[in-house]
Every structure is written in C-alpha cells, then in structure tokens.
Amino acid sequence: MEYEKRRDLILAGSGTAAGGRYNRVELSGSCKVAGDIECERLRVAGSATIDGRVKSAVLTVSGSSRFEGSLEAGELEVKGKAHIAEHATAKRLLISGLVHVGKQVSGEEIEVSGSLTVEENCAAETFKAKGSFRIGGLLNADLVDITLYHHSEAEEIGGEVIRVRRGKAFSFGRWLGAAYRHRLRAETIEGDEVMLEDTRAKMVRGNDVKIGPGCEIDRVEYNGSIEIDADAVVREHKKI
C-alpha cells in the first residue's frame, strides 16, 4: 500500500471527519471520526473517539480516548487512557497509561507499567508487568514475568517461563502484614518452569516449581523438581 499517496487528517477542537485511508491521523481535542480508519501514523489527545475499526502502523494515545471498534496495530503506546470496545491486536504493546479491552488482547510482545483490563483473554510471546493488570480470562504466554508493585489477576495463566517476584518497595506490606502485600490471584497457574513469590493460587501446575516467600497455594503438581520456601503456604503437593 502507498501510504505517502493518501492525504492526512488533522482534527482539533471539537471537530468530525469521516473514516477512510490516510497516511498520517492527528486527533486532539474532543473531536470524533465516524468510521474505520487505516493509516500509517495514528496519533490521539484529548478526549477523542473513533466510532469504528482502526488499522495503523504505529499508534500513539496520550489523552482519554475512545475506540468503539478494534485495533490493530504494528505498534500500540498508551500514554493516557484507552477504552477500546472490542479485540485489540499488536505486535508490540506499551502500556504506561490506563487501558480497558473489551473483549481480547493480542500482540507478540507486551509490556504494563501502568494499569491493563482484559475482559477475555490475552495473548503474548512475552508478557512484562511492573503495573497492575485484571485479566478475565486466560493470559497465556512463552513468557510470563511479573514483579509486583501493585495488586493482579488472572483466572488462568499459562506459559513455558511463568516468574512472579515482589517488587522492591515491600518494606510497607512486610511491616503492616499479607494484607498491604501487592499480590498476584489466579485460579490456576501452569507452566514448564515455574517461579512465584506473594501469589494466593488454587492450583499451581509445571516441571519445575519454586514457591516463594508470600506464596498462599492449595495444590501444586509438578513433575521435576519442587522448592518450597518457610515463608509460603502450600497446602497439598504431589509429584505426578
């Protein structure tokens, strides 16, 4: 596709402009576009809103924003606030803002420093968390890696590296108790090799399985090798 032959669309204010083929998107202000949009660059302040499906190469999103179709995108950098009604698709993804998908998310690498709402499932290579994220479904991905500096959940997580470590500023939760502890909650956790600290899991599957210190888990099942440290509670384990 020639991208440098479409014109762009530039909208400020409280502008409206129909959806189409651009090269380069600039919304800024409380402006609308009604339809899909293809593009090269999307840029988007403001409090805009797109009422339809976005394809773009590198998205960029640093005021409160609306999409009320799905996204794609080569690159997807929230700044800001993004609802996104339904699926969102990108190879990377880079949350430091807030984000609420409606239904599934899906990318080869993502990374939440900021906060991260899935109502169904997401989907990664790699899945990198420093913030706080609520998954209503699966996560699942070849590597999962999350330090906690805020409270998480899944319902299920799934992977072939799954590491869960306390972030460094503890000292709080470790004076005030488990109940100022930053956690992670999921129902089940499986994967091949296996890494948690301060998780409260139902079940905890995997090869090789290290329970870490602030660890609340009823059932693990391994079939290698097991750690359990005196500072976690494992309440059945077997090796299968």
Given for the second form:
Amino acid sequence: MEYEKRRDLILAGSGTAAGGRYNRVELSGSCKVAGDIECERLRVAGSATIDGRVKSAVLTVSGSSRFEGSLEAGELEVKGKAHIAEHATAKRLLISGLVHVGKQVSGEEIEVSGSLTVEENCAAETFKAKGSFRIGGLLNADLVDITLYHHSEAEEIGGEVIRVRRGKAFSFGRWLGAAYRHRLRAETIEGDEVMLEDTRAKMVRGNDVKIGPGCEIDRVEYNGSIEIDADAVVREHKKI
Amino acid sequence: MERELISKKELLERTGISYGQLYRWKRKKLIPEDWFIRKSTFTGQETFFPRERILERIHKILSMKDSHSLDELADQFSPNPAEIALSADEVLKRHIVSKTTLDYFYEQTGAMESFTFDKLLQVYVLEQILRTGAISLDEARIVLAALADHYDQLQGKSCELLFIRKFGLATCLFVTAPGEVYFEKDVKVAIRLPLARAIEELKEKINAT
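Please supply the corresponding structure for the form predicted in complex with the partner chain (the preceding block corresponds to the form predicted alone).
Next comes the full complex, this chain leading.
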C-alpha cells in the first residue's frame, strides 16, 4: 500500500468528514466521521464518533471516542475513553484509560492499567492487567498475568500460565479487612500452571496449582501438584 | 448434531495435550468454536467435544504441528474456501475425484477447463455421495443444484448435508451448526455428510503436491 499518495485528514473544532483512505487522521475537537476509515495513523484527541469500520496501523485515543463499527489496528493505545461497538483486533493493545468493547477482542499483547470491559471473548498471546477488567466470555491467553488493584472478573479464564497476584500498593480495602479486598471473580480457571491470590472461583483445573492467600475456591482439580495457603478456602480438591 | 461426546478432561488425558495447547489452538481457530459444548454436570460446568471429530483433529494437529505453522494449519482447517483454481487434469491427477464422477459432472454443467474452489467442492461432494451407494445419479443432481444455490450462504459456516427419503420421495437439506434436526419415524436418512470435513479433506488433497 502506498500511503504517500494518500492525503491527511485533520479536523479541529467541530466538524464532519467522510470516511475513506487517508495517510494521517487527526480528530480534535468534537467531530464525526461518516463511513469507514483506512489510514496509517489515527489520533483522537477531542470527542469523536466514527460511524464505520476503522483500520489503522497506529491508533491513539486520548480524548473520548465512539467507534460504531469494528476496529483493526497494529497498535492501539487508549489513554482516554473508547467505546467500540463491534470487534476490536490489535497486535498490541495498551489501555490506560477506559475501554468498552461490544463484541470480541483479539490481539497478541494486551496490557490493561486502566479499565477494560469486553462483552464477549478476549484472546491474546499475553494478557497483563494491573487495572480492572470485566470479560463476559472467555479470557484466553498463553500468559495471563494479573495484579489486583481493582475488582476484576471473567466468566472463564484459560491458558498455559495463569498468575493472579495481590497488588502491593497500600489500599484502604486491605486495611479494612477481607470484605473490602480487591478480588478476581471467575466461574472456571484452567491452565497448566495456575497461581492465584485473592480469587473467588467455582472451579480451578490445572497441572500445578497454587492457591494463595485470600482465595475462595469451590473445587480444585489437578494432576500434578497442589499448594493451598493457610489463608485460603478450598472446599474440595481432587487429584485427577 | 453429534452423537458421542468426550469431556475435556478425558480428551487431555487421552491425547496427552495440555490446557495451554488446547486454549492456544482454540484461539488460533484450529478447533472450531462450536465444538466446545458446555454442559452442566454435578461438579459444575464442564466442556465437551464431539468425540470422533476432536480426536481426529487433535491427532492431525499433533502430526502436522512440527512441519507447519499454526497459521498454516488454521488455513487448512478453516471452513472458508481457499483461493485456487485447478485444471481438469490436475483434479484427476490429485485423485480429488474419479473420471466417472467428472464425466457425470460435465453432463450436468457442461465441460470445464478450470475448477474454482466452489466447483471443486461440488464435484468432490458429488464423488462422496455417489460413492456411498445410497443415492442414484438423478438424486445426486438434486444435491448438486442445492449446493450450487446455497454455497454463498453456507460459506464460512460449519454445516452438514442431509439427504433424506420417505415413501419414495427424496430431498436434501443443509443444517448449519450448532443445530439439531429430528425426523418423523418414516424418514430415512440416506446421507449425512459434514461439509466442513469435506472442505478440509479437499484442501488436503489440493495441497498434497
């Protein structure tokens, strides 16, 4: 693709533009784009609504944005707010702001330090979260690495290595006791290596399972080793 | 639509694969989403798979994964047709269909120099259903026509071809997964052919040389 021949689209202030193929797209101010966009870089700094599909090598949102169609990016960085009505696909997805996805998310690397809500499944090679997330379906990644600073939940979590740790920072919650602790909630967690802290799950399956402090698990099935912390509740565990 | 199921636990035990592999293959679409069947059991939610198909698929992946990348495998297993055109000679040479089937196909459609994937699939399905011996040439024509008509709608879906008979009356239908069909007692199911599998076999044959 020859991006040199494409023109830039720069909207500042309030305006409306048609979709199309561009080189660089900058949307600041309050704007609306009607139609699909394909571009090399897209930056949303103000408040923008895009009524179509978006395909961009680099996409940055620092303002507030609404994408009515699906979104495909090489790198997607959201420091502000993004609402994506359809699927979101990105090689690298960095979220320090607030993201809501109406359907599925897939990528290679996902890092969440803000907040991510996905209505359906979320798949990646690595999923790292230090913020909060809510996933309506399956969270599927080779490596799931979660440090809990906020409440998080997923219907199911599956992968090779699943690590959930308690955030180290001082929090009033911990000081106030267990009831206020930030927790991860999931129906089922399955992985080859599962290490959990502060997790509430109905079923945990794995080869080597470590249930750390603050966990409450209904049933653990394992076929290698198991370790249960004194400060964890496991109602049932069984070697398969 | 599947008769026998296997639980995830048993699957991992029998094939020796790990959770990580299973989830990775699911993510890469080497195992179709609709093969993951959730059921409630006394220990809570469990996942089941169509037994025969998943075991076959896993063995195929295991035997090919060292020589092919996961993306290549995903292409091969995908129900989306490959972009390709073969000449009539190549169709015979790669043993996709027999000469008899090809001649019969020509009778229906007129002679063809090159075959695109949809035509290849039609003639391949024709070969498969004739080979079962369960239907006649005339009846096969019904299937061919139906397949040609609905090919576009069926693209990318995993579906099954059913050919049924009742009191000398014959017809065919396509059922997309996940879905089940139940028949009244006089209906005989003459042919039940999973198209996704036919597509996969066909791709294997196309890529064979």
